[in-house]
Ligand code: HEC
Amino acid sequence: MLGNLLVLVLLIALAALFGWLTYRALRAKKLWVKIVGGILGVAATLLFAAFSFVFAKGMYELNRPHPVAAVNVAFEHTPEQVARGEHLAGLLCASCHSMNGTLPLTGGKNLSEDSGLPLGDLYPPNITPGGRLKELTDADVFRILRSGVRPDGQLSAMGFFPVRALSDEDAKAVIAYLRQAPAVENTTPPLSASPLLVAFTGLGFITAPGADQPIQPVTAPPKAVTVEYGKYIADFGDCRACHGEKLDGNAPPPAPPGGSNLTVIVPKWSKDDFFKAMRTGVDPTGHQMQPPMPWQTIGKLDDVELEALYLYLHSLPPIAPNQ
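Output structure of the single chain, in the form predicted alone:
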């Protein structure tokens, strides 16, 4: 926080400096100094003023208080929920909240490493009963999953991930599993956003759409091999974070570059090709998929879920590159 504040002060100081230099240039006696100095000075002043505005907006968005929305959900913690929640936690949570991508969720590595960008210290915390979970009620956890807002009104990193697309029943299942998971003592470093992450937030590349909204019920289609259920899988599985809103490979920063155009590639694959690629990491051409493609995580989907996802991706109209 202090480092980002110093960056903001520096940007404002540079805008003021170039504004003063512009004023001096316009008052010069030589015409060429007035013209060249004035043009360059105005351009630099406006540039650093814009940088200052974007950076200040990013800091505000990351640190401002958010409404703590009411949660009107009953939590049962049935054995069936625990089993479903364990499956979902292995799919959705372990890739970030675990060092090796498996349960238990004792805390993960710095997510900046996967992005390939200096985004700061983004360590997913320990969310076993031995970590921060013990400080939260079921309603608190549900709110964080749905909106990303902590009980104190501050935004958590979960606000930037699409777990809000989980249905109420699936979200409750995750909570049921977390409550009975083995307690592990482990502490991860606190969140610390880099200037680049602040700038991305100020530019609107990183948003938390549910943070200021009331919590509305979310339902999922029946679990079946259907396009509708496949879309549900793609939504909460965050396919669009790397492959773009249209899944055509055009995703804005901080997504890693080079996301594949799924609307063109997957329709060329058979169901067996897709299953093999997601379960082994080798596509039909024999190419080994490379990080950050999370084929190991996607491969944890059961057969119904994976076939539904294939059916959904197969149903997408093809989009030409750069369309």
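Numbering follows the first chain given and starts at 1. Just so it is clear, the model here is predicted, and its values are computed rather than measured. We call the rigid core the largest set of C-alpha positions that still match within 1.5 Å between the two forms. Compared with the form predicted together with the named molecule:
Superposition on the rigid core between the two forms places the CA atom of residue 18 less than 2 Å from its counterpart. Shown in the overlay between the two forms, fitted on the rigid core, is a CA shift at residue 111 smaller than 2 Å. Superposed on the core, the two forms differ at residue 245: its CA moves 2 Å or more between the two forms.
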Second form
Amino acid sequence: MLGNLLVLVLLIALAALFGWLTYRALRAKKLWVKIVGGILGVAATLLFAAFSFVFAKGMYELNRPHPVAAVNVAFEHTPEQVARGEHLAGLLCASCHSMNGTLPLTGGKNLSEDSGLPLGDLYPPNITPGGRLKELTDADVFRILRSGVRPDGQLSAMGFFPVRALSDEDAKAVIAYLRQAPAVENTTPPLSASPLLVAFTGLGFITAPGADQPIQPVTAPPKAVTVEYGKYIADFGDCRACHGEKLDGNAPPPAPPGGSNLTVIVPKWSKDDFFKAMRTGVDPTGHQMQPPMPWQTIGKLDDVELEALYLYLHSLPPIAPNQ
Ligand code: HEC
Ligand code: HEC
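Same protein, different state: after the form predicted alone, show the form predicted together with the named molecule.
What follows is the entire complex, opening with the chain shown before.
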């Protein structure tokens, strides 16, 4: 925070310095100094003024309060919910909130290391009852999952990855699981945004999509081998983040490159091909799927879920590349 403030002061100081130099150049006696100095000076002043604006906007976005009203989510924690929640937490939370991608959720690696960019300290914390969970009510956790906003209105880094497509019932199941998981003590460093993350936020490359939206009820179709349930899995599994809105492989940055066109590939595969690819990482052509394709996580879907996902992908109209 302090470091970012210094960067902002430096950018504003540079804008002011170039503004002053421009003024001096325009008052120079020699005409060529006026013209060349004036043009360069105005360009540099505008550039640093724009940097300052973007940076200030990023700092504001990361630190301003988000008045998302809490929702009332009192519910029974039934054994069925705990079991369902454990399955979902293993699928959706363990890849970030643990060191090895499996439960328990004792805290994970700095996400900025994986991204390959110096984004700061983005450690998914320990969310067992021995960690951050003990400071949060069920309604607080529900709000963090939906909007990424903490009880005090501050944006949590969870806001960059909200699990908004998860139905109310499934979100409650995850919370039911979290509550009764064994308490483990482990602390991770607090969130710290680097100047690059601040700049990306100011430019709108990194957004917190749910942070300012009221929390709406989300329902899921009944769990069964249907296209509808498969779509629900693709929604909360966030396939579109890398494979594009239409799942045709057309995902603009900041999505990682290389997401395939699922609308033409999957229809060529049998159900067994699809199961084998997701559970072993090897596709029908013998190609070993490379990161960031999270086949290890997708492969943890149970048979009903995976077959529903296959049906859904099969049902998509094929979209030719570059269409
Ligand atoms: C893409 C990575 C990622 C995934 C997936 C993810 N989280 Fe997080 N989560 C984070 C990060 C990073 C933070 C740290 C937030 C901070 O310190 O600002 C966090 C913080 C949290 C917090 C504490 C919020 C706070 O700021 O105090 C809770 C609760 C939480 N996550 C629950 C979950 C649950 C439940 C799931 C699965 C349904 C999940 N998360 C999936 C990255 C992730
Ligand atoms: C983090 C990004 C990311 C996410 C999320 C993601 N994928 Fe992928 N996926 C990729 C990349 C990159 C490839 C290409 C990997 C390769 O060919 O080595 C890929 C490849 C695939 C392939 C194999 C294509 C082939 O020819 O072998 C299938 C099928 C697939 N993804 C399905 C899915 C489904 C279904 C989901 C959601 C449940 C999903 N992916 C989520 C990045 C992602």
